[in-house]
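Just the one chain here, the form predicted on its own, laid out as structure tokens.
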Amino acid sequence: MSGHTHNADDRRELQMARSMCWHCQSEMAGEYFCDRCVKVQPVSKDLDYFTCFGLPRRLAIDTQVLESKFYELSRAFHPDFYQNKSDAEQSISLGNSAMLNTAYRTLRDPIQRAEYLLDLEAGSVKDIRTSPPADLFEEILELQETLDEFRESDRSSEHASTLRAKLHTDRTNLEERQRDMEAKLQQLFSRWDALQDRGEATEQARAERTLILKDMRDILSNRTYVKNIVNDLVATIA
């Protein structure tokens, strides 16, 4: 595999990391392989994952196209092709491959895809929710009290069995809330994609865009909080 070479058909027409080849300083025209010296070029750290795979910033994507693009680019940048190349080329190959793997894992999962798009458009969603969602506040506080009581109980006692049964019911209810949140997210995803497809630049379109992003941020944040509570619950009663 060390004899692998790249011709014009192998070049990938993606956004460049730089305007000049790192090796021969030739002007680059958008390929990931230099026209003159045929050296692999680094993927830009500023390149968003959607652009990397030639996809629009939509939340409903063709996962078959995503997978096809991923394997195509993976073959072009695979470290096996660069084992007998320079240290610089091997490093670029490893960096490009790592970025592609992360981008693929992110975009193939609908929730991670939405969180990533929200991060691109409006800032990170990860560390927003530190308290229970307003509509679940009392329910979560009661659940936490039951969890604490269960942890301190004699697990073989009848009281512990009663608490465990209640916690199972709480888990079922919370998982239903998660499904409701995900259904609302799907509606927001459709609204976002429709707005993107229209491509309008009016004040009304900007206001709608801002509202959709805010609603997505709130629901994703609440969903993450509830998911963490469910995981804690499952670990406790397992």
The other form holds:
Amino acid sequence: MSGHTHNADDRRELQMARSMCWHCQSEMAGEYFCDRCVKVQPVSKDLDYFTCFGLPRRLAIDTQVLESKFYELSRAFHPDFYQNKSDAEQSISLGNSAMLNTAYRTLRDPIQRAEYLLDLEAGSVKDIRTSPPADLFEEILELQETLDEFRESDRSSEHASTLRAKLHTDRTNLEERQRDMEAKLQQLFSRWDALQDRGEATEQARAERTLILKDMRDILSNRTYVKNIVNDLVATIA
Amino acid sequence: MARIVGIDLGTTNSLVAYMDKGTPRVISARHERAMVPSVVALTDNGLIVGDPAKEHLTRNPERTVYSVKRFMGKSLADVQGELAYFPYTLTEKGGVIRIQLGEKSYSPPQISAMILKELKLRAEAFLGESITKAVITVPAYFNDSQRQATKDAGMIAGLEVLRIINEPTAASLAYGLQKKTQGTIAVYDLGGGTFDISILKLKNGIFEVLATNGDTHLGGDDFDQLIADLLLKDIRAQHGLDLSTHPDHMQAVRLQAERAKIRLSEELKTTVSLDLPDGQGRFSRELTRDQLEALCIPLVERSLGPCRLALKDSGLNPTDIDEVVLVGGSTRMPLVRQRVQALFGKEPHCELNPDEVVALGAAVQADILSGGTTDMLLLDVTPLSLGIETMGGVMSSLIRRNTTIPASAKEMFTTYVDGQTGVDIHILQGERELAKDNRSLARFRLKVPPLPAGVPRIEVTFLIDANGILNVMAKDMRTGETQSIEVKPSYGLSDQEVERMIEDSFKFAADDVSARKVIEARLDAGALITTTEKSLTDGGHLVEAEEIAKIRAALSALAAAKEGADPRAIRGRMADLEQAAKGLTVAMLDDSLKQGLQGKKISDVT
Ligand SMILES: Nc1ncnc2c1ncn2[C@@H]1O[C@H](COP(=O)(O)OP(=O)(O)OP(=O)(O)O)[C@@H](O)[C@H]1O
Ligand SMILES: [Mg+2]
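Which structure goes with the form predicted in complex with its partner chain, now that we have seen the form predicted on its own?
Let us now look at the entire complex, which starts with that chain.
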């Protein structure tokens, strides 16, 4: 299972980056500088972050490559190197740098990377959960009650320390759940990458893709939900 | 490209540096040290800056401004708690602090501009060319208003501020250049008024800041204040005197406190003594290092919290830090070194002069901007989260703290009522939940075409540039039209006000040429006075009493002239003094020759 085949999506992205130089109007070959007048070009809004760093659209990426490409592009775009250039070039440099920094921040973190990929592939960032996930419903409802009770209790009372102890246990349990979810995500990530590497265009492969993306989205939003609850819990008992 | 200098505009001391063939160097005026005390005094001969102004701290406390950096980008309400400590008068106009000096009042950027002008003059005199561009450093933890105020100060001083950079990162540039370090470093910068911690990754010439934190209100000044409070209490107990009604003596106490603190970095105990007002004798007490440390430990501990947060934000443990670099005068305190060493578990580096390293780094950054240095690049972060106020007075964060700059975020706005023509936007900076607990940066009204509710779609881009300063742009997504937004800063000078201050300062530009002559003459006079006094001590016994009296008379005539603003008079009295001291100089020369000959004889004999 090697990643030597670029799938159709990757090629389309590269082609979308082709355009004309803003300065000398000559045809551009998809890079960041015009071949003819050497002027920096605004990074296309359609260029996805993976393509920007020359990385395949996978969830396991080589972070060393990511970093060195980030440094390389920083040297190409950073405003420090455009101090003596025209206003137009300075503003392109600023826009490109800001975009590059966002791209790097997004891909560097595995969760943000997955959320971003989900957005690219399925066109939606994440569901924002407002109610607990089904399998945690009872547990979280009870936790909310304990939290409320604790907030209203006299902190020095016997009752408060019982509640505190209970909240500690809840916290441990929830953190365990978070680790479960992360392990499941990891599995999904590997399945996704393997599927992409095979690059099959069968009906079955397409169905599997959809399924993985759906599962990924569910777990990601549950994870965010649980994370917020845990933060709230930690802040309350601190 | 015109030369760009690097400036460290410090709370207590400021410096200017330049790049000399790949090596950054600080600039010192003739016979002077490179550090210019950040003090401005109004004297009978006009405004003076630096060491001569520092002499007026006790003589003329109400008219001598120090630590003005503490007021940059602040409102009076922000500093209410410490007003009592400052002998000069602070007022407020339009959300900006004003400092009363005689008839006129000045904003903090105007006072800072005077310090910047002094540095500009020094650089011009030294480099023999006019200087109009600079990189100026600020504490990493400075917010947008404080950065903007610093930029304003540069403009008022006639400097184009090409870049505002953070002090600890500037230090890392100088450090990295000299040491060729690779790996993860922590820069701990404790100066006179502010504390910063920055964690950086250095790799192949890239200086990537991973996280920064700090306290813009923690520094040597605070240690001095604690010692001063102790002394004042003692004076009250021993002599029944309340010095708070004597601003000049309050200043003397503060200065003695600082000196004692500095001595205790070397010694284990010291004596503090000072004259009491109205000839009521002298106060004196012993202060040990242990006592000093007991006083200061809570403040030093306070600096460790931000260090831990910065480590957490960069996802590192103390053991992941390869090197710890100390910057700022207050890191000379043994207690500070101990605590930092204990936190990071390794001995901190202090080979670079902690007073100069920030200015040197600013010069390196200046050289990068002018295209001289091409292999180094600093990737800094924004220290505080940026957001807007949303319904219910909650802050919604758009750009998180420690995001690499330049950074941008887009937000879509629409209307809630049919025909609504504006949307009010309140920009905030800080880490707290509620809008009111964060720093208000600016408010502005977004213009919207009158349409049914929810139809307009205005995209607002918040961009933090490489200076860490916010720019706002808006675009109507239906028409594609962009809107320029005039952002009224909550705590700062408006563009018009800065304009006016620049004009004001140009009015005085003609005076500047003569001002430089005065400054130089004063510096030379100071040097001559020092050497002559030394000669009197060393060689006074070689000449007649009458001659000594003549020299003393010439000395005081020169000292008087030095206070004045007439460079010719100063030069004239210098010539008089040289003439009067000629006999002494010759006598000392003879004497040293004699000593030399005797020495030779002895060695010949043996
Ligand atoms: N040997 C010493 N021991 C203790 N403190 C010292 C020593 N030398 C200088 N300081 C203190 O260092 C402070 C000045 O440091 P520095 O010049 O780095 O500050 P700054 O750059 O003006 O301030 P900031 O960076 O906060 O704006 C003063 O408070 C001074 O008393
Ligand atoms: Mg400093």
